[in-house]
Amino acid sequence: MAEILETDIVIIGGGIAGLWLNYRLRTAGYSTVLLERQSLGGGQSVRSQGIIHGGTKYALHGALTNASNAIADMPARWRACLKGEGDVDLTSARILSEHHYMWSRDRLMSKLTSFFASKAVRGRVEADDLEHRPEAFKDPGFHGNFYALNEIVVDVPSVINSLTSPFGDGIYQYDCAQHSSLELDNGKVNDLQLFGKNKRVRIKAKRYILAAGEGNESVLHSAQLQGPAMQRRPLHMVVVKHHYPHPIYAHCIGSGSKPLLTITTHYMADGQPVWYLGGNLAETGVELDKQTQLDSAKTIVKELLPWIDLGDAQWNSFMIHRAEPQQNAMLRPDSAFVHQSENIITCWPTKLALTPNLVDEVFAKLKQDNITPGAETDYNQLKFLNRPTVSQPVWEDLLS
């Protein structure tokens, strides 16, 4: 006979975004059982670039979007967490940057220019003069335009860290699509079943919200539901060890509407700086195999940072996909998306800056719903399970 476990909601995928909405759930007194194919963070979340944009890269054309105003206040949000202020305590997680930067490799149009000294992206964008610019942009070899952006760029595996660490009681390893543990009813979810250990569980909730990324699909099909559907938009990322000592974080820009180049820092456990190069490279690079890939970022990186010698570096790349709801003509989606059918909610970010945006249409549909704390959850029902670890970060797989 299987046992019967209640608790208020269930979440599938431990992500930034699965575990951002399980800590505020925790917090506002619901009970929660998080579950994770692997390990916590180890699809989407550790693979960006950790940049917690504010949509300027989304108006290189000149002009503000939809997309450049959804994201606008998201760098504010985090900061609060980030002091202790916010929805949820981000206090123990690193920040890599107080600020992510641009730069033009030649002087930019004249359009571009008045219209990052504009009032509509006071507060956004501020140009840079040379006694504060990062140490890697001093050097008299640049000749091209500065700013500084007002995001942040955070070390992702501390943020994942710092979500988890209060509330592990409830987070557990699982694969729910590989056993087809949803038991729906005409599109309802009547329970949720957890087999191991000669031991089956049976969990009821009031809500089952899939936050997994590209594994929202999989979960889906396997519970033979037909919606939402997914796209999937590919990137072929590289990273380079070396030894060069000052960091970036910064968008090249050119004069389309994409960063040519985007570069962060970030360090293998051993302490060396490893470049983490996306942008327009990492788009265009689908098409491409690994070394074709690795030859134009190395054309790129000098054509962009002439002055920059990396001395005996190291190159990998490697293909990822970003989840996103399926759009139009493959277009971005300009906000987080939540799809509610039933008792189940289907989420996704779209991007790492918007987590906190998704958790706030989370919550504003179980309270149309009048979902309230309610249920006690015996976690020593699900003790056979085991604890799934922080994913490390690629680099230290492809670069070691």
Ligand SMILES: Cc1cc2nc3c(=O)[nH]c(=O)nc-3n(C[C@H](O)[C@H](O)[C@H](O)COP(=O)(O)OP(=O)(O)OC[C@H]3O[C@@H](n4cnc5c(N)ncnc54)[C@H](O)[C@@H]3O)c2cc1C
The other form holds:
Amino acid sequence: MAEILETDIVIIGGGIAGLWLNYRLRTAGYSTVLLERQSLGGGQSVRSQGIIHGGTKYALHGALTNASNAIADMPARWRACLKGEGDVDLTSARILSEHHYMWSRDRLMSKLTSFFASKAVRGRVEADDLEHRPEAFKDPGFHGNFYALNEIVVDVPSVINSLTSPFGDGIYQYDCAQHSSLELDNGKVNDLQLFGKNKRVRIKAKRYILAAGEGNESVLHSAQLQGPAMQRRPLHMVVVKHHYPHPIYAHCIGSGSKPLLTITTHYMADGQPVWYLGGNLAETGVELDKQTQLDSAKTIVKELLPWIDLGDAQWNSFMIHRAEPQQNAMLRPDSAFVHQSENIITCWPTKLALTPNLVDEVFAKLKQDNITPGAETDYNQLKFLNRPTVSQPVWEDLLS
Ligand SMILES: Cc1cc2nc3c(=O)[nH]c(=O)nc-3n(C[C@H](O)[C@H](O)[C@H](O)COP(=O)(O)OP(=O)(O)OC[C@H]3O[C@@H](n4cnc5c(N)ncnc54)[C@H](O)[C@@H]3O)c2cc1C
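Right, the form predicted alone is done; let's see the coordinates for the form predicted together with the named molecule.
Up next: the whole complex, starting with the chain shown before.
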């Protein structure tokens, strides 16, 4: 016989979206159960570059879209949380850089310089200021333009930790795409079944929220649910462990609308710096095998940062997908995506930065349906499940 467990909300997936949602729901008085297949943040979140975009990179061609306007509030939302003044407390999370930057290898064409001086980007971009430039760009060998963006870079594992620790009691390890976990009744979820060795628990909730990133597709599929379609955007990311002492958090822009290269700097457990390389390098590199991608990364780094010698650096690369709702012609989705069908909410933040926006949208849906806190959850009934740990950064596996 299965036991019945009541809770207000079930969340499937413990990435940034599921964990931020869980935190906000618990602080608002809802009871929740969050189920994570493997490790917390171990899908896209901990592998992201941690840039809290304000939309500037999407506005490179001068025309600010709704996308860039929707995302413009996000750095301020995150900064408030990092200061302990926002809707989640991220005071114990680490800021890697107070600014993300943009540089060009050569002096920019006048079209782009006037764009950076224009009303459209006012408040998002500060013009060049030699005194405040990061050390790496004070080198006399650098001759391009340089801008500070009103964007921060965060250490994602520490963010995941801050979101997890206050409400870890309701977080468990379970793969919800196995054993047809979601039991349906006329397109509505009746309950979510968890199978242990000698135990079966049916969780009954008011809403079932799918925040499983790329895994949303298989959770929907295993329950034979017709959810919103998903797209995967592949990236071939490069990691470099080296001894160059000055951190870089910046996009290099050329004449196109996408950054040629995006560099963020992280630190191994032993304190050694690691560059994490994305941007166009990662997008175009999906067709390349590892060796060819590493060769092209070395070439582009030499070309765009000729004054920096990485010496005997250790290089590696890996493939990953960004998971997003299906868009025409694989365009980047504009804002967080939240879709409801009956008592199932499926969501993708589409960017780490847009997570507060996603959570607002979910709360709006709960309010609209008058879903209020109420159920008492007895977590003792789930003692048979393991607890997931926070994922470690990919460079610890690839560069140790
Ligand atoms: C290389 C890369 C760099 C990026 N850089 C940035 C950046 O700098 N700034 C930015 O704003 N965005 C960035 N992004 C996008 C950002 O990382 C994602 O939009 C965001 O992390 C998605 O969060 P999520 O919680 O929806 O998904 P995920 O982080 O993928 O989390 C989903 C979780 O669900 C779990 N799960 C899956 N299936 C199941 C199942 N069956 N049962 C239970 N659990 C399940 C997974 O194990 C995972 O932990 C980047 C993405 C990539 C890939």
